[in-house]
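Shown next as structure tokens: one chain only, the form predicted alone.
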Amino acid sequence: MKAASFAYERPHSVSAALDLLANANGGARIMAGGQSLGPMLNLRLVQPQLIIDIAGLAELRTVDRDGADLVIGACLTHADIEDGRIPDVTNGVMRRISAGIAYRAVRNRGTIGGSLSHADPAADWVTTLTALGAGVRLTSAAGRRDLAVAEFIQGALQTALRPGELVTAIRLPALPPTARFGYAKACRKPGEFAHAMAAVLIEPDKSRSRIVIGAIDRTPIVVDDSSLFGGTLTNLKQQFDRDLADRLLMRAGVTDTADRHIHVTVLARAIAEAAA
């Protein structure tokens, strides 16, 4: 199947892209790497009147420091991160996750901002950036606003983007050297979208943990306390409460017993990695 007819614009600045977006009255879609939007167009799942291609905007490929945080442009590709073309403030987490996204051909073109904007529950960045406590910058003709990624993702393929807004940057908080991170996912074959994934961030110096269970067809489950470990972070593997994780998945609408077992097993692997 081929995409329905649409107009195509390749603006030379963010402001020009925002003007096009504002004037389209909801009939436009933003394209960066096109790794998700392209197939949706060909399947006619979306039929916009106008595609605004922002992949070439240098403004969206910048890397800046803001205190200890790193602010990276939304059009940096997964391969840019995988290859270390941005500073590492996450002790290698970002490089590792990017290297595991789909295939190299996808990583060469797919962008971190595009992945977040698409908000596929099984996308690696949705779960990982939520666990890292990252933020997202949204820009429109009226100005800009910053949200936590956990606030930005509002459901499967649903975000907090308002009409006329564009994801322009991602804010990455620097992890302390003592932080520990675990990540695991289950895919039917390498490179495929995951059907279960989990990320675990442990910050011993702050006695703090954040657990994120993703790929559940809704917003990720976020556990910002140590309840999954019985209220303490001293022995993660032994204290992991699998029954509580199972109940959280049940409450989130994962009704199939086998699916919950896979999610809990993947979470246990992520915890084991963080505990190692």
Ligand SMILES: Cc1cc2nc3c(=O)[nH]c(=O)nc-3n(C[C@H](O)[C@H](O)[C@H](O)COP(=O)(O)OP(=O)(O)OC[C@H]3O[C@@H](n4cnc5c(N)ncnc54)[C@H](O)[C@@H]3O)c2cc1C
Given for the second form:
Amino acid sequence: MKAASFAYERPHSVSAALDLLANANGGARIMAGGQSLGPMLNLRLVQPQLIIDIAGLAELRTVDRDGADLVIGACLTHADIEDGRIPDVTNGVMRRISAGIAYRAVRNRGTIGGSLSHADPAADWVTTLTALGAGVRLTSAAGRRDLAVAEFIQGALQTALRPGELVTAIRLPALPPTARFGYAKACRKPGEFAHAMAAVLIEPDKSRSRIVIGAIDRTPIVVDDSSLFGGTLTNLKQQFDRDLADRLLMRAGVTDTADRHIHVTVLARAIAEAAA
Ligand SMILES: Cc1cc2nc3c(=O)[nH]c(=O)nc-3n(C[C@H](O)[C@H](O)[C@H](O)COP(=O)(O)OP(=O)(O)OC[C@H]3O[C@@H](n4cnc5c(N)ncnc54)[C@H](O)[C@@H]3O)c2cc1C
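So the form predicted alone is up there; where is the form predicted in complex with the named molecule?
Now the complete complex, all chains and molecules, led by this one.
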């Protein structure tokens, strides 16, 4: 099947893109890398009257510092991040995660803002940026607002984006050198979307941890106390409470025992990495 016909615009600025979006009365769709939107168009799951292609907007490829945070444009591609075209404020986490997304051809086009906006529960950035405590900047003709990624993602393919809004930037908090990060996912074959994934951030200096279990068909499970380790951040591997993780998954609607086993095993791997 091929896409239904649509009009196509390539605006030269963010404000021109926002004008097009506002004037389309809900009939327009933003295209960044087209890696998710392309297949959806071809399958006629979406049939917009107008595509607004923002991929070439230099304003959405900026890299700025804001104190210790790094603010990166929404149209930076996974390959930009993989290749180190943004400063490394996450001790290598961003580079490593981007390198594990799909195949290089997808990474060359797919953008970090597009991935978040699409909000596939199995997307690597959804889980990773939630674990890192990252933020997302939304801009519309009325102004801009900043949300935590955890607030932005509202469900499978659901976000807090309002009509007329664009994701324009992602805010990455700098990780202290002592922070430890673990990440694991289970895919049927390399380069494919994961059916289980987990990210573990441990900040020993602040006695703080954030555990995120992704790929669960709804918002990721976030545990930002040490309850999964019996209330302490020492001996993470030994203290990991598999039964509690299983119950959290059950409560989040993962009713299949085998699926929960895979999720808990993937989480145990991420914890082992953070603990190493
Ligand atoms: C074969 C294949 C394998 C893949 N495997 C993985 C994987 O393993 N892990 C993974 O994380 N991802 C995977 N992906 C998805 C890929 O990472 C895409 O890059 C991503 O989902 C969408 O980014 P995009 O820039 O292409 O967005 P597009 O496809 O252009 O847009 C996606 C959606 O977001 C909206 N949108 C895009 N940008 C903005 C914006 N700035 N503001 C508001 N709305 C916006 C669009 O309107 C559309 O609804 C895979 C894709 C393919 C084709």
